[in-house]
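We begin with a single chain expressed as structure tokens, specifically the form predicted on its own.
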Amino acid sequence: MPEIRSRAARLAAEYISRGTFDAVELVTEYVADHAVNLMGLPESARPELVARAAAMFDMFGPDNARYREAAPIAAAMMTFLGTEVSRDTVRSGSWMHALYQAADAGDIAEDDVVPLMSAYTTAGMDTTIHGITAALHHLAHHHRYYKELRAGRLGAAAVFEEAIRLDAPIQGFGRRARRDTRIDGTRIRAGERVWLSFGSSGRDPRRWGSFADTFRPGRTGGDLHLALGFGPHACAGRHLALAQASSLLDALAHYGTRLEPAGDPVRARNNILHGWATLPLTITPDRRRTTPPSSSTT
């Protein structure tokens, strides 16, 4: 996608040469972006779904005080999806606008079309920025991979996927079981509701080896995690996470020599995501590379 690496190069470009900056900032920004403009949003929609999306997710956890202070919030989300976004607002040829038509067209009911949008704005976001500047957390801290990646010896893909399978950006999800059935000795009934950790299966040594909690791009079978999903439940937005991942990371190694910490990160709370709130980092420079390619899209 010839638009994302465009505006990638520009928003590395643009941090690096502030010298420190949030990385959390850096990959909302570029995300955010991608997804309102996919979705067909209005641009006065994104400070809207940057604020409220993290609420969406604390709906799925526990009844606890996080999921009883996001109720309003995500309540709120779907009253705007509801009022804000219509037939009328969203562009042409974007995905709001095919839920639209499929509506139209009988293939799905028209209360469905909210439903939809939500989980379009929750699972393009969070889960992404999570999952992109994770990476940028272990490579900030294993200088080795960072070279390995300026100089083409190590993918960035690779680097994406590592990142996730050791810190999935969704911890778990719950199921409900089809039929009877055992898992490592331990009876499941059919209707009996389970938590698929997947923040515990990336880490599991009895499939990553004793080298489980360590950051290793590049190992064989890497994108074997279950960070996002697997069969029935893959991820339907698995390949643009990959594609947007790949040119921020391909962006900010090309633009810059050196990826250090700037400062404490901190953690961001949610009952089911997991990832940072902020990640303080400098890049040096490479005086050598300082225009980014141009392009009319942003």
The other form holds:
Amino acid sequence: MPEIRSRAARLAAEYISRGTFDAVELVTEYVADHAVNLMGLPESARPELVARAAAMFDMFGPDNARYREAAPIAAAMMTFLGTEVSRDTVRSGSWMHALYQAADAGDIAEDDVVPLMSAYTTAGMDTTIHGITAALHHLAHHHRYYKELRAGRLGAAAVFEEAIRLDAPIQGFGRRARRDTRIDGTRIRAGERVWLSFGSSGRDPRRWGSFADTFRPGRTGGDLHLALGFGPHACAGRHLALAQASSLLDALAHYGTRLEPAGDPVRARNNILHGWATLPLTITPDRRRTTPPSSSTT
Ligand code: HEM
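Would you generate the structure of this protein in the form predicted together with protoporphyrin IX containing FE (HEM), following the form predicted on its own above?
Once more the chain from above appears, this time first in line as the rest of the complex follows.
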């Protein structure tokens, strides 16, 4: 956590000093840093992850042009992980090192190392980038909440949870029904495929009330959304995603008095991901705050 907070403080100060910046560029650099430094991938993996990780999500289908374009990109990503990442190139003591240790101890098969590596590295890239940039987009349009965050009256985690409730970075995943069932009057037979829509569940007025479409961080039960999944296969990286988001939002609020849009954002295109490809922002620097937030220096 101190490592994440100090990286957040360094990048926040640097990007704010540029005046206008692209929040997607900032957050991508930040999240990729963690893939390399915390997860222990070699530095050569950084451009691979930035350029190719989203293709893994296009591979969830449907079988459209985007899916077909993504297939060779996702295959190249797996080849990269299988050839360039090895026992010798991962950092000792890192998550990826732990995978090789598990294979050496016989706890997992050697063939499982690369798919597991991919599950952790790609699952944690564009999802987290979209979640944090969604939070920044909403804060830029709701100055009141930015002020509350800055004053310590609103927690960064609540801002992030509300942003991913409204703009679920993974819009949905497929499931296969194991038995006949009925949901809301619709009959589903065993073996049928269904679409679990995390995105629409976050905007369901039966759950979130008449302000379901409104950004209201800090609402009661605001973390009880499905954007991070649910049940035994819920997001394994939830705590890391929250730590990354909270640290960066806190650092930006620490150094900047005002967060504003600085141009039209552009949507990213993906079969199941939802987020921004570019998000121009301006943060007015707080000239009195030239040192990092106290928790970033520990
Ligand atoms: C805002 C950021 C993130 C979002 C929105 C997100 C979303 C999700 C969702 C919806 C699932 C459930 C999939 C299902 O039900 O089939 C999931 C699973 C998973 N996530 Fe995340 N995730 C995020 C960040 C991360 C990070 C940072 C990591 C890794 C460091 C990660 C690793 C995983 C893994 C390994 C699984 C599979 C768990 C299993 O099948 O048991 N995720 N994530």
